[in-house]
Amino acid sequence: MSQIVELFRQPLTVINVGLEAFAESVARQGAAVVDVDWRPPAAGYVDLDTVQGADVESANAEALRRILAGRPLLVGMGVAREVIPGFHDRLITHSGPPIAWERMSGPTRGAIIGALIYEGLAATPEEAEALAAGGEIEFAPCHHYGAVGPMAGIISPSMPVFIVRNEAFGALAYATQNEGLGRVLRYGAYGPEVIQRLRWMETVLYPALQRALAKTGPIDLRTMVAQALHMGDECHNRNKAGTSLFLRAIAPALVETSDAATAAAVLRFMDGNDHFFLNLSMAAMKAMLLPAENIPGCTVVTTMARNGTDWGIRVSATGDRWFTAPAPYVQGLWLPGYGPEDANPDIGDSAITETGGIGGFALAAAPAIVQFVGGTPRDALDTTLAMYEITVGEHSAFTIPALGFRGTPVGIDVRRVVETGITPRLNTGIAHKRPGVGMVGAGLVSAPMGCFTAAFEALREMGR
């Protein structure tokens, strides 16, 4: 009896497995805690060693190999009709997986009806709404064309887009240019500031940019993305760095080759977006995963999209086949007026800079991330670090000085999510739900399980 008096004298020590706020209830009565970070598997777990005959490790260890190897360069520019191909006149793209106009999100409704009266195939939002839900227009993801749009993604015919070319293998990706925040089209607003906007992009932006290019020559982004996450960016919701480092690169051209007024201009509207990069930084990513998709037997995730109803991944072993689940909501930070009843479901395709390694994936790069998406630096590095749990690999070009310049996490693998119970995790923009306001907020959100247990399954039935 004495011995088991004596035990209880000792000081407590607790191993907690699971819940955090176990531990932390702990923590606060004094007592010492291990906080173990455990999850159990997804139901129907099992380990996946092959895949159609092919070995799972080597094929992931191929798609890593691809995606280092990787050289984005930004080589031109050019009208998304003309240079985009299969792209047409009655084509609009749009973020996420592939989803029709009775099941499009407010956002998204929004965007399509500013695109088309961008476009002048409508005159009013009450004409652009009903020629969109006739069936005369075609609608599909950015994605299926190659490219990436952020938030509603929208890419219609007459936009000018960014033409990104992966040196390594020769794959090109492409994207529009950035409006900036608040009231546009990629937030579903569709004003005439917002139509005056675009149209200033089409005819003083474009063509002041194309020109400048033409005379730099090819811009690698890879290393403007590397070095942007060495100065405090993490290249999705933060991209001062990568802004202020393209306006380095491309200023002195644009001084030479456009009038003082253009050039002025030109370099007021990216000086004053903050975001400008954004765009650039996810057709890098998106030139740099295109050579890891089609490969036998592989597990990693090289597409992940939201459209603002639904979320959804590609798998490189499956192919062009899209697994959904519903879009989660974001939990964030507000603009003043707006809260959590106004916000829209998860959107965008800018979802691409995690699945190619930055982003939530790189938060450890960005501390100061966390005054504009909410939470704080511990949160930063933990989301990072949790993300080598359930990637393939480390990247050799993207690396994180607070952690000792250790690389990115990069290459979602679909086991080890669904293995771990650790879904990817992104910071992101807060679109209004209803079509023509904008943007409401910023925040954090993690992909929902649903989408990697379906392509989990998927590979088991074609492993077997």
The other form holds:
Number of protein chains: 2
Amino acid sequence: MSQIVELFRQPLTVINVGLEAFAESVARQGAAVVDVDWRPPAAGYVDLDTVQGADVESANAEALRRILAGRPLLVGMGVAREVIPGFHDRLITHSGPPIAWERMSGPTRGAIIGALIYEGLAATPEEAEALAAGGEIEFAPCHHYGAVGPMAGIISPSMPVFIVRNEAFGALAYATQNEGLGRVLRYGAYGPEVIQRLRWMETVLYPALQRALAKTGPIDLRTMVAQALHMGDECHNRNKAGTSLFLRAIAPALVETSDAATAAAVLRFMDGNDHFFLNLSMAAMKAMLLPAENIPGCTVVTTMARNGTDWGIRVSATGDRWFTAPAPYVQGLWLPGYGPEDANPDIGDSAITETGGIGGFALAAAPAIVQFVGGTPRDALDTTLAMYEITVGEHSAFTIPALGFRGTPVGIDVRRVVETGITPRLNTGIAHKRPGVGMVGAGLVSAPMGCFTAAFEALREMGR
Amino acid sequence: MSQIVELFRQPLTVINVGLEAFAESVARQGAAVVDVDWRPPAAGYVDLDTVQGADVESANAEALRRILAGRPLLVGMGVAREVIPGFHDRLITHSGPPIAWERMSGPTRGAIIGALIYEGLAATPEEAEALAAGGEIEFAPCHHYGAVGPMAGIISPSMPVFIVRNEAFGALAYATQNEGLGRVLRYGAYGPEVIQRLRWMETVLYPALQRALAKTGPIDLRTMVAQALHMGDECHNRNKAGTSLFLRAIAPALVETSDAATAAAVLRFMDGNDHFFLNLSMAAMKAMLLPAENIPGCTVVTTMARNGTDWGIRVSATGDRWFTAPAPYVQGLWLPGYGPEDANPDIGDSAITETGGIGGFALAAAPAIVQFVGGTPRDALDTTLAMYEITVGEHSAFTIPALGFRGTPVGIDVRRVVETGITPRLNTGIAHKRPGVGMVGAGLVSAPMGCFTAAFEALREMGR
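Can you return the structure of this protein in the form predicted together with a further copy of the same chain rather than the form predicted on its own?
Let's see the whole complex now, leading with the same chain.
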């Protein structure tokens, strides 16, 4: 028992509150439990029942209600500059919290270089770097535009995006099409094959999927994620089922709206990329979390995202304010020829999946993922169980068969993170630290406590 | 612990040998274990180390080796009368052991009536019944022709079949295309919509899939089953992942070899039937088990099958001889408007999946299946754990992530069934007892001990 807790507790904390509830969670699953004595909360932790006159418990319950009521539908596609409000021809969005070119990580720089070449704004990597450093291009987080991007998360004006609408609240979210694994833009690669693939995705894949979607009508992504969780996906680093279900849903209409060669090429591309569904699950989670933003007194995390340099969170009551800490390195499995010395720190908006109650939080649904990210199926189970200790509720739509169809842990409460010393656990890809290389591995990482203690402090300072 | 064992022990036995190994299996998974005292084997049980001069352990090891070495490939399709050796225009094959028209169950009769109408040999159900009872039609088990059919399992001369070849041994197996759930031939329905669907499957679905297969080349079904087991299928009553993977594998070639309307119709049909993969997984298991037949001294079960009246098994050393017992009723969940009083006893060749180490034996891989067949995810886990007690080995290709990637239990040893009192556990569909109705539910059932004691007795009588 104490072993499990140690795994998730950050070294800077010694607190232990909530362990009894955790022990109960484990006991309910039939595992042996050894109770650990209660210890006092960490220095700096205080009870926080009221923030600026609002009752925190009520506010958090409202956030949970809104998240669970969300109904994300894939309603269409479009080109970023045309469909994302506020997007413009000199804007490039990236994953994570705001960051200037000078501090950007290798993979983010690499992906921006690739995007500038793809946009025709630069002919060579050197030209692209000079342009990026020159101040003429505006950089901003995807999250500031209702968008999410895995790894470097780059969205440039000409890139096609999926449009996901949360039917219950009208919120809109956006994400690009997934390129596959290996040497791809989002991992910082920008070679000719990367640019060529992006052009094919713009001129063949996107129009074909757009035509098919016009025929299928909106596709319910919440149902698709729910089904995928019953098929061994956690919808972050394992999307084999989600990709299969999406392919099945779109294939007939695709065939009816594209010529045979195009339809076959699109089907082969999706079949060749088990991660195709990732960007859709990310946009679905973003659309479900948007309505939980800006609730007075609410200590629930609405965004977790990393730019490869900084790890950042945003909390409902504190609105658009980012709380950051240095991005940690990921423990994982490595592609042949690579190792820890090649790795960039943690990067990507894909932590939106954990924020929404899937991904690492649903790891118990995806025991086979350990072949990709490391660890054992027992670790996968324990990861999910630990996350119940820092969340405000259990999901009504997303359930885990292996836990008796228990809902996934959802709604990270900053207070419980600080109180228990357990930070959110993610699984993620690993990018090479140098621009232009690409993927080197995949693994597991715990969010840095610094984001949460900073957010907690800010909430405390807002006053009762 | 004793609760779990009670669940699988037949009332007619009191033996308990092998419990320690069972306890170990459970303990290895981290569950609480209470050891039960050893009790003497049941009356009639004797050690059986040699059969007709052959060492049983060596023979069983050889059977396991052959099963595990099997490599079933979907190599093509054809029409039953043209591709199944020995098939002829007046033959109809059915599931389970041999049975005459007079003793046939309602769903088997219903499916034969439908098949005779489909073949144009009868115009009405009454004509069909008269023809079937008249002795002009030959009835035989699918298994006598290397074929397998779910539920009633009817194969008539014009029906298209998948051809699966075990590349390691050259063995060939056959199965029809799956029709879907509800009012379908294999559940005993024979209305106009059933016949119309069968004609469409013969004239549209089959030629389209055949053309696509000619383009894809052989499809590795062992790999597909292995992947599906990591995606929440057990490949008997849950085939959502297998169906998805097959659709993904065939879709591009399908699009390239059929007109758009045909390709779209075929994709919609497969997408609308999560059980489409069942017949492929059955044929794959049959192809893997065929080389284990007729090994001198081998007490491994090579066939388990039910015709809705009798439950039958065949054992390697006793060759083509069937050992039967009355088919039991299935415990399960019911379609709206139906209940236990509507149910036919257990029926179908689909027990070939359990015989090959998947289906009920891999239930731990498919916790979500309990929504379809009843029980709890814990029951699913326990079912797989119990089956290790009656099998000769663990599968090298088929593994269960939730059990730390342990191989599925495979190779049922008649001796261990009789010794432990644990019979094979299956999950299955439930057909209405009257001809012409169709599916009424799905559930779980234990094989009747009578088949195994009869086989054990025959092996013993063969002498040392």
